[in-house]
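The form predicted alone is given below as one chain in structure tokens.
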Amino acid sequence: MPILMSNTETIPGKTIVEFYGVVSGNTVRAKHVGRDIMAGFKNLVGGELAAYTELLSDSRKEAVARMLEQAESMNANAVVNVRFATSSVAQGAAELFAYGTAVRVQ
């Protein structure tokens, strides 16, 4: 059964019966030179930077997967209070961080 995830303090319709603690997952991604060139062109004319949108989406998925793996290793079946944070790690590289509280629900 997949691990449930919520950005609220509870899982609707479920009761938290055990807390396991904070779980997290992260990934650090660097920008691609080809994407930067295309982004520069988009900045001139406006519009969505689709390559960066895709990069951030992939980063979120990876960070969440790592967070859920950690929760599963603790025997949790849910993660509540899920949050995301980003930070610049180096020039051209950023970290996407996902975290929450691992719990068991019934």
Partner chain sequence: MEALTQLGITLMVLTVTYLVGSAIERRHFDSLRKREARLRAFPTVTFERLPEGWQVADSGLAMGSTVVSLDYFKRFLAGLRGILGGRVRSYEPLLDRARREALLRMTEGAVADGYDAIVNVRLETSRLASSRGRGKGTAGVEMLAFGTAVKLVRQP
Second form
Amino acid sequence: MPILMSNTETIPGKTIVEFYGVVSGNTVRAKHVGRDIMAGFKNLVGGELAAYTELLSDSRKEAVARMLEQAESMNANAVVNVRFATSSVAQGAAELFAYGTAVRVQ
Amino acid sequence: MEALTQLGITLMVLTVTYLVGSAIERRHFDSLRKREARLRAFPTVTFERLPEGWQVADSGLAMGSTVVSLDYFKRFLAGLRGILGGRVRSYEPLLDRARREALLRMTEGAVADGYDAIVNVRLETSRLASSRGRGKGTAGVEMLAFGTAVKLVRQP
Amino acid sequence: MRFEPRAPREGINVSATHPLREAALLVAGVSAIFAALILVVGWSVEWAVRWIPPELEARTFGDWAHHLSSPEHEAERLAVEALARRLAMHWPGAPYEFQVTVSDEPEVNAMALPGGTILVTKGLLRESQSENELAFVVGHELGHFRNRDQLRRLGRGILYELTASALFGFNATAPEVTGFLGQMADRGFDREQERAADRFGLELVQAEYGHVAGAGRFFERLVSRTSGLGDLAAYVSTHPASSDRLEDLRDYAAERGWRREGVLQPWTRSD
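Having displayed the form predicted alone, please output the structure of the form predicted in complex with its partner chain.
To see the whole picture, the full complex is given below, headed by that same chain.
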């Protein structure tokens, strides 16, 4: 059964019976130079940088997957109060980070 | 000839920083694991509200932070990664260490002040730009953990 | 709702890949990209050079390098220029009006500049022990003009600079790597060019003097002194692998039955 997730205090319609602690998932990604150059051109006219949108959302999915892996290793069946944080940790590299509290719901 | 000397020096610096950097990293992970095990029974959660049944006697803000920087070898790898794109693996252990350190410092502070738990934990990351290279370089990364520490009337 | 302390499994947020393995992969990947870049730049310069007629080159760069020469070397400048033009007589249809510039540097070096100007250093003139020896060096530079190497070098320089700054300009670490690879790449391109220029220079010397004595002398002294480097370092760094080239020259002369002994013309050395 997949692990449930929410950014509220609890999973709607369920009650938390046990809570285990904070779980988190991260990933650091860099874009390659080709993308950088294309984005440079795109910046001239504005609009969505589709390649970046994709890169960031893919990375965020991976951060979530790692967070869920931690929750799974704690035998939790849900992660509540999930928060995201994106930060540029170095020139050209961004960290996507997700964290929440691992719980057991019923 | 000059290029070779330069390459030799670079390789030497890379080797030394790799060896020293990984030794420091290993030691830090050991220390993190030990301290985390010691504080395992102390609840830290991201809940905004208190778990039901908890009676709060007192509360305060708990904070912990650390500023970390990469060793030359890992920065070199990250630099190459910046050309190819993809997962910057060399940064992961550093950020993981820093975040756990910040969480631990927050928790240790709360324990020292006699609190029983921390709720509504938040984590922040920010890059400190280096003064060199027109602010493009990275001097370090700050990790901040903060939350509301509570003293309970009755243990949960 | 009950608190049950549990710890997540260790190592989920840290990739298992060994840093050294990661380093090897990255270096290989970046080198591959750079090698591709060098090839593309090389080819596009080859292609572009074919489309720039020497007349246009001469008009564009024309007298530009003339101003580099120091006035106190005027007598020597004229002597070397006369030598260059005499050698160029054996290159029928040479599209350039060759000019010589003498620079003040003590290092032994010579260079073909776009537009038909040969730059020789004071150090070279001091080091030359016969006219034949100097003629070979000048002939070598004429060989560069015949193959349009001066334009290639200029074109490659500009393109490398442009692409590198477009691609890696923002990157803190890359210049160390790319700079080294660029130097190596240039050297790869240069080797063939130098060999071709050597042979042409030798042909001119043979045509002018009827023998190639003295031509190799310069290299011989270079080879014997490369271990000490010193003021010859500059020449070696832009004209790599002197011993290989010396051997090539000997073979080339032997194949054609050119005499390696003969009367050397004196070169009035200056101080």
